[in-house]
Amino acid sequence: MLLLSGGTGTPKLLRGLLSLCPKKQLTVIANTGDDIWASGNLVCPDIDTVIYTIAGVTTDRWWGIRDDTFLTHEALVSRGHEERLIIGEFDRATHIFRSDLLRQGVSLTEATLLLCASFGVSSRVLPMTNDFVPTIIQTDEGEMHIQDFLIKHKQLPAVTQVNCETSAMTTEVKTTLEENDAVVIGPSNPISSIGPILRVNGMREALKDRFVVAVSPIVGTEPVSGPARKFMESVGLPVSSIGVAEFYSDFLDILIVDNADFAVSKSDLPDEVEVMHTNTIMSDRRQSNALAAKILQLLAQHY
């Protein structure tokens, strides 16, 4: 199964796929238009996230691992070194041993394969490109990183525009498009987490050829989590349910929207999309296991 992932919505299906079907038949694309360079490394949040995640060390906040300490960063920032992430001691290996291996002329793919075997991880992870494609955010307050707008600005100043260059599909990546006939996209946010992968060359052309299944991360007007109604305004999507399947109508065939979102039939839809209710919050792990399961039924059925 494939599955396309960024921000901190996905991980949370992830967590629920993983109990249900093998990791050796899970592939995640995740986003890398979230990649910055912090400190001498670079840093891969949507990566790190998904390796974290099936190696069952991520945190609660879904970023970083568990039990790390922050003696680096407190040093760091108590010399006047300004970091653009608040890094911990393990994560910042993590950041050190993909920097070194890209240094020496290892692609991003190769060193995120790399990683995933330094920590037991047997589901294939694979970065969206090899490419450096930075998100940029438009504001009223002049162009900013997207890490920068979340972080040192905390989603505050007003947006115009989100930006990802389109960027090349890996050798990697292709293959597995054509091994796989289903994809589920996760409730991650549709224009910064699932946009970009959606920038990769061929991505949309090759998911028109694929049985599509996203779920919603949003819930009658309100995003689940994140900045989803500040971007989705910004490129004129009504920030719903609806507004997610218009962004994915070329290639989508369903979209699972939250019971609450009881208004959304399928008449509001693209004509090709369906749409199925469930309950899509995933506050612990049974309501992660009980979203996978319906997705997994729905990829069955498919079959």
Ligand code: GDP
Contents of the next structure:
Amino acid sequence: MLLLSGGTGTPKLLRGLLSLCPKKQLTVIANTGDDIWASGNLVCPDIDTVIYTIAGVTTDRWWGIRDDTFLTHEALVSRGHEERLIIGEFDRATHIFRSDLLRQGVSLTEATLLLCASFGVSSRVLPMTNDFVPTIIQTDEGEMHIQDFLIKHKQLPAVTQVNCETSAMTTEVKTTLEENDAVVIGPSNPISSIGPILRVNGMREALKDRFVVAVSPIVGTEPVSGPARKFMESVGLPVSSIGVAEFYSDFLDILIVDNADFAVSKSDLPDEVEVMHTNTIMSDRRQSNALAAKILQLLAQHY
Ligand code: GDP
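Alternative state: the form predicted in complex with ligand GDP, after the form predicted alone:
Full assembly next; the chain just shown is listed first.
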């Protein structure tokens, strides 16, 4: 099973998939548009959340490591150092481990696989690319890295553009796509979490040849959380499951839409895209497992 992941929505689905699928059968391609150099190290929020989720050490907030301590962060702040993210000690160890490998010339893909091994994670977690292609948000307060928009600016500025550069597909991502006939896209921000993955050269074309199921992150006209409204409006898409289907229309086979959005029907969606209704809100493990089971059923029906 191949999952495209970005942000904090998809790890909720991942927790359900992990309860039903052997870890070894799972590959995750993670967004790296959120990557940022902070206090000397490369932080890869989306890769790390996936690794921590599979390793069973993630937090309820879906970032960082459970029961971490923040003494270094507090010491840095007290000395007047502006740390761009709040980083705990154990989490920082991940960033040091990775960044030292990168400084030695190891690729992000290799460093990520070594990190997986160090956490005893037997699933394959791959960065979408080895290129450094941070997502830059154009706002009424100037342009800023997406992490600065989310954390320092608390998502407040008006957004005019979300820019992610194109990037090169790695051999590992190419091979993984060739090996998997089906791809699952969890409830992620389409523009800032899945958008950068779709900007990897050849990705949209590769997905066209696969059976792709996506979970809508929007119920009615409201994202469940986060800045999806601002980002979707900035690219002129309706803030609804219909807008999500439009953004994925060239490769999407089935859009999973929440039961509360019962009015959305196939005739509302672009040709070729089917709709399936179910409960998509994953506030707890049971809901994650139920949605994961539905998705696995859907994949089994097609193969
Ligand atoms: P964010 O927009 O910066 O938060 O980036 P993410 O990629 O983490 O976005 C997660 C997306 O999934 C958001 O647009 C939320 O609306 C949505 N989301 C979060 N939790 C859930 C959930 O339990 N179910 C569904 N269907 N969507 C969710």
